[in-house]
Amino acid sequence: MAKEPGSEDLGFETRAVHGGEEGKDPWRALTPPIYMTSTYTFPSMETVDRVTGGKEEGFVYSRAGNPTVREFERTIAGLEGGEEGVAFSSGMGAISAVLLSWAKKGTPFLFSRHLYSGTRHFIESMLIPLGATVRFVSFPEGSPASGDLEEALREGAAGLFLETPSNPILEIVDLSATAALCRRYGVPLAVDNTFPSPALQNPLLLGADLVIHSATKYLGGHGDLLGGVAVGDRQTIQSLRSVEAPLLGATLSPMNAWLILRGIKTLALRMEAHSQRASLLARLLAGHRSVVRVHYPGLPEHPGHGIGLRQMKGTGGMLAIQFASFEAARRFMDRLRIIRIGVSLGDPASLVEHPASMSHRGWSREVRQSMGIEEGLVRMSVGLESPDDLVRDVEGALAGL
């Protein structure tokens, strides 16, 4: 559920820099003070009664709750036009909460068929041999109705898990579309927004029900942590909070929440900067050679492009490149100087990876082809570097090709 904007109706850039709760430390501090505390002490047992009732707020312990915690939860709640959010110690904390949550239905569960290598790990490793019953859906041209999404959701579903743009290919999926459908069905959808992050997308806003995040990545904004949250209406969230995020024990420390708040300061700044460096390179890539292909949003002949460009705010600053083969994109990879090899994502520093061989090493080739990842593609996180520098380190290892 979506929570329209306020009657101050502030913008992005104001509410990410002043945060889901300004002007409540007693001291006025600027910027939100770290509770590194393991535990919290109570003046009697009327208090405790009072906060373990509901009728007070407070924390009893700090892997079910903490005041810089929950400030994170609340402003990236704002930000993303949720009720409520819950914070975990990763991205894979979330996921995991949301669809063991969903497992309770006792129902399948539905994924597009582009997901993150950690996603469909969970999927292969755990969901499946604990019995559940899985199904792939396509978005053929980011369109829900022309793949095979509505006949899964008339048959019944514990939820809809998706990601757009996806991990690694960037497939655009329409979310208002989707949303619509699986509202008719009454199956809930949750959207991973790792990618876009808040600033240039908000699946609530168009229907979703739960959004996603691996905060580690674009939110924190400077590779130094690890984190997670998911967004939503207050009950759905309330119950994650109490339930899946204390008892799995995915709790994300208060000094990793403070990291996060620091970079969501500058996110709008940081994507937009993202964006214009990833286009400029896209176009680069996309007119040369020895390069079969790039996904990228951004680009007119991108299957998406105008999906994306009416449910975005930008393009992003992540792009995939198809080589011709493993040994192209491998010495593509080598001549490169400034951006360098490694599979994370969001940081000021420029990172490629070759999913076939690192990200999703462990299949087999026929489903990581099922999932468009071929042995020469490439998968580009643009970072903040010097536009001139990065089309120079760019251009010097196409050279080579």
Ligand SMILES: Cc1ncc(COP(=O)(O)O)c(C=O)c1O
Second form
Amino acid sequence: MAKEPGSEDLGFETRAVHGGEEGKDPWRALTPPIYMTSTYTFPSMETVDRVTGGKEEGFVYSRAGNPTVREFERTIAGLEGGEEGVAFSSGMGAISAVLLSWAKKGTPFLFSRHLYSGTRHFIESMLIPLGATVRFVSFPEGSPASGDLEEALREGAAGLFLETPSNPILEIVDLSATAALCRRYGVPLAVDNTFPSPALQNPLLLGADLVIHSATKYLGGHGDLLGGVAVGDRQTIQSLRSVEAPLLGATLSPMNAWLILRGIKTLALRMEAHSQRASLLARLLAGHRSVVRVHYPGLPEHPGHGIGLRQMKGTGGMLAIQFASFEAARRFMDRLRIIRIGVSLGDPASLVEHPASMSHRGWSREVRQSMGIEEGLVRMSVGLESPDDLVRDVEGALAGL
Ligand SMILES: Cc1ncc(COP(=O)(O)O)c(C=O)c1O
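Follow the form predicted on its own with the form predicted together with this ligand, if you could.
Whole complex next, starting from this chain.
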């Protein structure tokens, strides 16, 4: 059962700053030590027995656990309202570990249609060749009720994996309704919460079983590292911690755990600033004659606007812009001066990417369309530059399109 993040009577920002601290540092340092060690030594075999037998807290080898990494895991578990977390060297490390853990159950895997390209790649290049049956389900207008989810759940499944808002077209899925349906059929629900971050959305508190993050994005928050994490109930996380995480070897380095902990301290402030700037640009872009459509949950015309307002504390820093053509999209990107061309997201620097040329280049136009990706789509990660400069940059790029 998910733990209410407010149960310790501390606000989100306080837990982001102090969350995983254990107060064990002998020098009472303000920031946590970075334990750059591959292994741990023992004063005696009796201590070995106590630590390996779980009678004394300790670490044996850093692929299976490290004190700095553990502090990040405790912090993120607290922010998501989960019992425990387990860190990985990237978001894909977390996603592949969770999906491979489901493979042991052997029944079909359910996915929403709108997924990060790497997750889709994993499904097609790893899960299906390994013999897994996969089914994509739809959430018309964000709701699980009118789509094909219930029929799929009735037939049994190892789990349902989805993103909301999704990458890259910001589809919103009603988490409470979907979690209730999954629970009715005993199917675990995993949510990739990378886009909103725990500052804006807590899927476990809405009934999901597992939350996954690419910590590379908003958690780290500075575009200088790769990391990932899964959060959930103690039993599920301990199983991931003792089997998939150490055996796949996608281990987070202590240095990166420390950088993510530093990033998390300012997460709430950054998400507010990202949301404010993205709202401004979404409204500006939506009113322009060269723009066919802007996908942003903060716009009232977005099909998931109502659900988004209910389940998120802000509308986030990501938006997608539909231009009339492939050429118009690329011209817009070439004309930007402050906003840079690049994949990834969640950094202080604003970034744009063109899925048809970049993240989704490897797929046919038909497959891209089935994911809602048209040739003229541009994804924008709105950073933390001055709002006026961002507005001027976008206006300049739109002029003459
Ligand atoms: C929604 C989402 N999930 C997972 C990932 C994968 O994360 P990483 O690049 O840290 O492996 C990404 C990367 O862009 C993403 O956008």
